[in-house]
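Shown next as structure tokens: one chain only, the form predicted alone.
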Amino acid sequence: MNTDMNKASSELGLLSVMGATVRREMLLAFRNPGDVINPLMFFVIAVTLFPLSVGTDENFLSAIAPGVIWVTALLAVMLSMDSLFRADFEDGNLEQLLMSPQPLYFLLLAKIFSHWLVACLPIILLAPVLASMLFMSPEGMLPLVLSLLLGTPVLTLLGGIGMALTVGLSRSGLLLAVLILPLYVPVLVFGTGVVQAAINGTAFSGLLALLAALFALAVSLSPLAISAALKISIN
């Protein structure tokens, strides 16, 4: 009975430190807008110049409407990921995460969660509106919101753990883009693939799937490679 309630008491306790790191993380984020706002800014920027240089050839620009939104919306993720532990490094919170009686597996992923609402959650709303733009067809909306949402948490896990390799290194953008690259590739394809085979009339779902599989397995496995990562850096 008393090692039920102890476990019941470690949960609850677990669970409101995931809460407080979550809370903390917002709050952060919305003292500090442009770790809001740049990158939300790059998506639409970068979307909306693609009809001024090549031109407003609806059947064109809705061809090429679910590859401009998804590349966009990576490279929105990748300015963003910057911000998710240099702070934390710099002011040695990061060294005080590491050193946490809580299991640091679960407070990474709520890091990581607050992060995703702040820079991922705001593209993907907006998504569909740019897209409108680019003249996608209807059928494609629902699909490409499906995809981002499975997506773009994939891509910040990934991120995450170039982030956590090259938190300690003053200029870490080009390898950070080295390093989580050639990981994104297929959450760009699978991404791509699902809206382009819903707009064709074609089944999406195995491609829907294939996008679930790889978020669960960034879920269960990308943390336990940025607590490693992050253990090297800060060593």
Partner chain sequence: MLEVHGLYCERDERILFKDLSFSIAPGKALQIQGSNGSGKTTLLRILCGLNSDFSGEILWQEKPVKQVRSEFCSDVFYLGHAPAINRTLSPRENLRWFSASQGKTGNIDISTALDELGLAGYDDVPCFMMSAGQQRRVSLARMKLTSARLWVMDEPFTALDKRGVSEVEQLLSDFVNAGGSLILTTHHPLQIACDIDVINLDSRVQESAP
Contents of the next structure:
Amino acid sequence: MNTDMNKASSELGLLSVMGATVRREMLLAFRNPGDVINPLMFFVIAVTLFPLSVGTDENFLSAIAPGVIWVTALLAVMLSMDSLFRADFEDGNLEQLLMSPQPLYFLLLAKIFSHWLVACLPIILLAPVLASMLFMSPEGMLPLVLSLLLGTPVLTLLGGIGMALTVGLSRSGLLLAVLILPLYVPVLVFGTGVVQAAINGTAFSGLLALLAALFALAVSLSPLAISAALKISIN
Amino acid sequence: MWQWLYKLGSPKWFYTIGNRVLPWLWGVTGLLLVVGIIWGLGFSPPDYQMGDNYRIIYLHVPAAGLMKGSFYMMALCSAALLIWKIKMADIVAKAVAPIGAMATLLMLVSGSLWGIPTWGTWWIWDARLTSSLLQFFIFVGIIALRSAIESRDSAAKACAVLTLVGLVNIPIIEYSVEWWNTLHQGASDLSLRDSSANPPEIWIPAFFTGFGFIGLFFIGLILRSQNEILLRERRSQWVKDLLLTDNAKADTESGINTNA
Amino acid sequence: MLEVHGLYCERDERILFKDLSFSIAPGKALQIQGSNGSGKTTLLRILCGLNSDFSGEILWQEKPVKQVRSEFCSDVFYLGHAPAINRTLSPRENLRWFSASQGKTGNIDISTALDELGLAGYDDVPCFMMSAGQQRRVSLARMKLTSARLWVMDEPFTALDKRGVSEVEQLLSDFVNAGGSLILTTHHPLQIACDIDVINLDSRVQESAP
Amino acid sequence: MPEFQFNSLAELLNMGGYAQYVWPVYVFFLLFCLFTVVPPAYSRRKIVKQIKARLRREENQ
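Starting from the form predicted alone above, please write out the structure of the form predicted together with its partner chain.
Every chain and every other molecule in the complex is listed next, the one we just looked at coming first.
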């Protein structure tokens, strides 16, 4: 079997396996909708807690709206991380993933992209609705969605590292928070900065660029950390 | 030079070198700290603005340096463990983590106590204090991960990965906190560093306490590493010989037991 | 095909095996025997690269495994304790990812594979409605889909009934006689029609770590 | 050698009115020193005792 046919089939193999991974994850999300609904419900309920606690004064709520939306979205994404590796670790599929000939780097990207589609996209779509519930001014809506679109993948990738490190442990929900939340700070700071700048009418494209830079850094580096962590947890 | 470094990789050698270095370290560190503190507290002139309150920086600045230094050392050990599989690196990283966390705590406490007369409250969201607080959370995260994983080898490698992830993220966190601080509060003019109007000799005691801190750090590191070595090598012959000779003579003051 | 030199593995202060060397050639089977906890599963996972807590050398086609990882992985099929079956998916959906990773994307292969494992008609039944034996058969159906020349199997016969065990033994002997090589651990008395070398981990090492 | 800044012990203790900020920091520093040295020394004694006990058990087996 000459090698170039082998090379061509391995490229095709990688793309087809990534496609198969994404399709499998979508199917899994469809089969157990908890992975989609629970983060979303947490996001909605957590946001409604704020008016109940801090009162419904309009200017105050609209002042804290970007922060509230971003913090609850961040927590929702972190809580949704549990469904990323745990099910596959328990039924043995994670070993098959590590044993597959295709480079683990791209398989993990496919897996995390599908988790982002399942868990984070609904949150992004719902964020403007909740923001308007908190009387956030309308010109902040688009920047909010843009910053979430760029920020949540970084949160998912960093959460993936934490999840890969703790997948072998029996009850590690809170440990994930202790490990990963400090690393979420830059995304939170720039994310709320974008919305705040938009509301004050100042230019926010620079901050979006910073978020995009964080996104590029996370996409390129964190799969390396995740595959190293998975190989350790599988040991 | 490499041969010496290579030897440090073997636990037995590290243990014996540790025992030989410890007495010197005790003496030098004690001297440095005593001189630094007495000079700083009693002899250096008061600050033109803050009066005697500024004497806190003789502990605050070395603690901040130790916080940074201990994390970089942990990152170095983590890289050595993951890349060259040096078992000794994990022992040192495990010993450094609690000391680094406590140094960060000392930095935070001294920073906020310094802040009470100058800012009016014990905590303000100053850029350096906030990023040090986040660094403290990262230290706690690493220690929590190590205690959560039972098997020692995977705990070591998992903490190494987390430390390196932390190493990449810390500059980003500091940059974002710095940017965030200028957005909300403007640069606080009374930051801890700009006591430039003072005569230069106020920095001499800080020189002493600084190196005294480093000495203290290595004392703690060697003691903790030696404990871990004894635990891990308890079945090996050299530990048995070491302890049997100890039976023969009265056990000297812990920490300076003379080696076989 | 696969050579192992001087393999040493220690777990919680106990030596599992020390300077273990063997090789496996095409058309050969190797059975790892040993009591519970003697390190059979650890040895299989070390061979597959899932476990890296060992010292020693593993060569695949005379080259260290680390350098030829993707060829090695495409030529090895590992079947672990866990059936690697997601209970909410159907057998077809479970196997589709695996067959894609082996470069086969056709659906017909999956249904023929399932039929040969006695699961005709179960293609689209969610796995949680199937018995443990049937789920193990779904996992074993991957034998039909893989083009790997080295099979590493950890207790392949668990949860199978008598007829299932003989069917799988038949499949294994066809594979080995057709030039494949097989490493497996099992507690059942093995009747496959080919020459089997045996390594017994109990008789090799008694004393604890140095 | 710079001269001593405070003319009396009471003045030193008062630390120019900042006593309740400066001295707690130095107390915390003392805690830091104890934390770096005392726990390892204590667990050293425990470890040595443990190993010796095991050695004695193995010897008279």
